[in-house]
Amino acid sequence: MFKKKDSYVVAVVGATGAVGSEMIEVLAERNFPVSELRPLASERSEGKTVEFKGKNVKVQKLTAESFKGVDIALFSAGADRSLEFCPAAAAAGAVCIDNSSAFRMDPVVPLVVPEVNPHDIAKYTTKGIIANPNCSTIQMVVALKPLHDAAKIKRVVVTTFQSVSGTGAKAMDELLDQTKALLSFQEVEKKVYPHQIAFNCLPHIDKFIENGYTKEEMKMVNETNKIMGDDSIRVTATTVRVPVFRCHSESVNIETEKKLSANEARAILSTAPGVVLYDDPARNVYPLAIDVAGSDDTYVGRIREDESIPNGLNMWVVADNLRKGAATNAVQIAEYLIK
């Protein structure tokens, strides 16, 4: 059982990656009570330093013995490392908050978005692990939950427009390098993605599976049902990688049991936790990735009734995938845990 203290030893696994470094920044920004930060990464990052609250902290090599004395371990180093090291961290007494896909659909591991299902955090005790959902799922369910409570959502059709930072720092470099090359009339190099990402859209995130969908698309289906605690919600997704550095945008169409007008939906979302209503198209006011970057909130706009069905709504949902879609959500879970 997790012990309440005045401050905690916090390990960040994948500390030098895009999300890991964001986790360290969010811990500092939100003044999480850290007595010791333990940055962990692969052997090639050993000895580097990360900045935390004005001090440089040395990165240590990740091993099974890295978690002695750790209270909370934030993982963002990929599913393989989570599968290998989360059990070791939990065995050493740490509660793991894992940002990978490794444990999300494990029936005994809670999958948590604090604005939606904070009560599920208490279920961590079986394995000592709490799963952080997929970035695109997080922002969508933050917007869906208050509408589901009001009118019961029957079906969701979502198309995502996901930034390259969702793939990591190398993908961000690839977009920059390809853009420079094209503007200089040079050939582009493709290393991270199978096709050019600069000035292009790729309807392909993660691997394709037998049903013709990608793993990313099926994550959105399965995770939404688990987080919302309602398997009756039907979800279908198309996930698209776009040449944007940061923030994911989503076109979300929902069908509800009870009729909700656009104005009723706006009123509900205007007071929903974690949501910023940003919706005045007459003045060109709607969420944009470049405006939302760096924010911890989920922005919702372009709310309008779907005129093709009796009880339908369309909306545009934008959030920073490195923050609310990953690092901030993980730290928020830790905040609930220590409460």
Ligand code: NAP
Contents of the next structure:
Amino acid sequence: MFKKKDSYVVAVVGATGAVGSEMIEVLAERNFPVSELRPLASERSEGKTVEFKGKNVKVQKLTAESFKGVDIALFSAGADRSLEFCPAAAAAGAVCIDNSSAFRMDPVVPLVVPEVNPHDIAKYTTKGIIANPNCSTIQMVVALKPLHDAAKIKRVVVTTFQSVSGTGAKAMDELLDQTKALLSFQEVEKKVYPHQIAFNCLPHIDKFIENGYTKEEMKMVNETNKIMGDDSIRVTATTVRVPVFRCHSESVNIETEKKLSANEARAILSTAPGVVLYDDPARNVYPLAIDVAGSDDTYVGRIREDESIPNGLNMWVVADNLRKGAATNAVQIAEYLIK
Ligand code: NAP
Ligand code: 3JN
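Which structure goes with the form predicted together with this ligand, now that we have seen the form predicted on its own?
What follows is the entire complex, opening with the chain shown before.
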């Protein structure tokens, strides 16, 4: 069982990356009780420092010995690093909160969004690992759960508009560099994505698999069923990369067993945990990536009845993929753990 203390030794694996650096910021902002922060990354980052609560902390090279005395290890250095080092961290006594896809569908590892299934956190004890879902799934289930509780969702059709920060720090540089190059009539360089991302939309996130979908699309399908604890919900997804730096937007269509009017859905979402209802089209009020950036909430707007079926709704869901989609969700799990 997790031992309660006044403060905790927290390791951040991938501390120099887009998600890891956000994790360090969120730990500080939310005043998580940290007695020692241990930033870990590759040997490329040895000698670098990260700032935590006004102090510079040295980044250490990740090894199996990195976890001595660590209570909580937040992982965001890719699935291969998680597969290799989460077991070592857990064996050293740390509880791992893993941001990668490595353990998400492992039946003995809980996959948690605190607004949806906080009760599952207690199941971490078998492997000492709690999985953080994919960013696109997190924001969608925050909006779906209260509607599911009220009217039982039968089917979800989602299209995502995902920002480049979901791919990491190098992809953010690529969007900036390509945009600058195009605006000054220069050649565009492609290093991260297979096609130009500036002024474009790529219907391709993660690898294609045999069924014609991408892995990102199938993550949304499988993770939604696991988090909601209901395999009867049918989910289909199209995931698209768009030239936006931060925040993922999603067009979500749901079909419910019980009829919900748009007004009823608005009333439910207006009090739902982690949701901000932002829906007044007459005044051009709907969630926008550039406004939601930096927020920990999931914004929902454009709620309207789907007139093509008896019990259907459409909505527009936006959240900051580096915060609620990754770092904030992970730190919220850690907060539950120490409660
Ligand atoms: P990023 O900006 O490229 O950062 C990668 C981080 O991993 C860096 O700190 C890097 O350290 C570290 N790293 C890479 N190889 C390593 C190695 N061999 N040993 C130790 N550390 C290593 O990527 P990111 O966007 O932060 O994403 C990192 C991971 O987080 C992803 O691969 C994914 O698994 C997960 N993620 C999850 C979500 C989600 O939806 N919840 C969203 C985005 C990312 P150096 O700086 O030293 O290279
Ligand atoms: O592309 C995005 O917007 C989210 C990216 C997530 C991601 C990127 C690289 C590897 C993941 C993830 O969280 O599923 C992974 C992975 O761990 O498989």
